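Below sits a lone chain in structure tokens, taken as the form predicted on its own.
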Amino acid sequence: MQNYQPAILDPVPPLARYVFFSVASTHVAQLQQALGRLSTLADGQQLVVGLGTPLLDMLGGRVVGMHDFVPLQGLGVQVPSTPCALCCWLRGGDAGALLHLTRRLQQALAPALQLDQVVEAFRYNSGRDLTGYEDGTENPQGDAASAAALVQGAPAGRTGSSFMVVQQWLHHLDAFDAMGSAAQDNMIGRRRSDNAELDDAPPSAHVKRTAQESFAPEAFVLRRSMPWAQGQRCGLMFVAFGCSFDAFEAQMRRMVGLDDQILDGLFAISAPLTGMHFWCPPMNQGRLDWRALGF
């Protein structure tokens, strides 16, 4: 039996919600029991289940690794923390009944937690973001997606586990619209017509920023993100597993410029505006295994 949460490896779904709670008790013994209820609901398929440091801190938690998102700042551009204490990935194809296993979260979690933001994501068109460019077109697959995204060799309760960022970003459509579909490849660094490299893309082209294997040492992150749409705002709720967070943050900091002066030029059409980090606990004979937690 998989000593993971398996939606970690799976492929995006046609739909889904991301669930965020914040601590409203300051019972331990109450969290205790409403993590207990969850473990009944969280499948690891269905239900992807992550805990912040809000969270771990009420408890007395301490997890190897984990850590609040570093907020980040450089060339006229801000990266925010937001610490979140519970993440519920939420996947499915009905929309129905995604809003219904919300409604059971939240009877399983109250009192002592409280629901605080609901965002709807979906897949469009195969896999690609809101911009019309492929996602993850450099995921590791197979052994490399296992290595790249889950806890091994580390303790029972530790091993299979995964550390999660989640950052919901804002798209400016009409911006990245404006700019006509040369100066769009060289900001992705791909074409979009057939997701080829470019070769000559400039160096704060995004493909050419994250390039995973160009870090020393190689910085691969497992990408699952999605599309999220309300109202006239729109975006992607970036969201990315590693075997620890050390990958992602190399990343962001290329990307700010921290590194050498040189920003994304994703930053032109996009913002984001959250950063939560999350540790996923491993499965034990189907449940969330709490081991590591103490209980």
Given for the second form:
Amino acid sequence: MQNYQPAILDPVPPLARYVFFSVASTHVAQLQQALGRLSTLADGQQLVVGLGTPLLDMLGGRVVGMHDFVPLQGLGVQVPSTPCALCCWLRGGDAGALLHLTRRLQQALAPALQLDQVVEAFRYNSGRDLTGYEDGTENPQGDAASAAALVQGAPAGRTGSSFMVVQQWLHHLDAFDAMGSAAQDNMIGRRRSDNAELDDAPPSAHVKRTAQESFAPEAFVLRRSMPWAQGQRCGLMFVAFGCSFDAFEAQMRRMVGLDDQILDGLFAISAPLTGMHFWCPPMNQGRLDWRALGF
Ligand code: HEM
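Could you switch over to the form predicted in complex with ligand HEM, since the one displayed so far is the form predicted on its own?
Starting with the chain above, the whole complex follows.
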């Protein structure tokens, strides 16, 4: 039986909800009971669960490698840190079913945790960002995906867990449209029409900034991002799973120009609104495994 939440390695679903909760009780026992009820809903397929430091701290749990998202101030850009207690990534193909699952979650977690925010997301054109560029091409595959995304070789209760970054980016599609297609391709470093990588892309191109083999040590993550939209606002829910936060943090620092004073071209058309770190517990016999937290 798998010891990780299986959806971490699965392709992104047609529809999703990211549901964020905050701590509403100071009673550890109440929080533990809420997580126990959450276990009965969390199959790791239609629901991926990640715990943030506000909740881990209340539970008195120290998870090796877990820390808050580090805010960054880059070349004229801000990357905020917005710690959150609990993230539930609800996955499916039916918006009504996701709404009802959200309600079941809310009921299971009350009164210890309260729902703060829901972001609705979707798959666009079989896996593109709303700019039309294919997203996820250079994700590691097979065993390399597991190695990048899952903690391995740690004691029971931690092996199979994963460190998840969630960052909501707000796109300015008018600015993107005004760029013209050559500038757009140079911003990403790939041609939108056929997804070919551009050898002569500028160093600010997103895929040059983040080229995973170019870091020392190599910085591989498993990205599972999805477009989001609410009224007139839209963007990308950037989600990356790692065996630690190291690879993501190295990429993010380079994107904002802290390595070499070159800013990632993406900032011309998008900005991060949030920055959250979560620890996704492993699974044991089909249930979330809380042994790392001592219960
Ligand atoms: C507005 C936000 C973002 C958009 C629209 C975006 C879009 C893309 C696109 C279109 C690609 C090329 C295809 C692919 O390999 O997936 C890509 C690659 C990549 N992105 Fe992003 N991305 C965003 C944010 C980020 C962030 C915040 C990180 C990490 C800090 C990141 C890390 C990567 C990595 C590692 C690659 C593959 C690079 C390689 O090894 O070739 N992206 N992204």
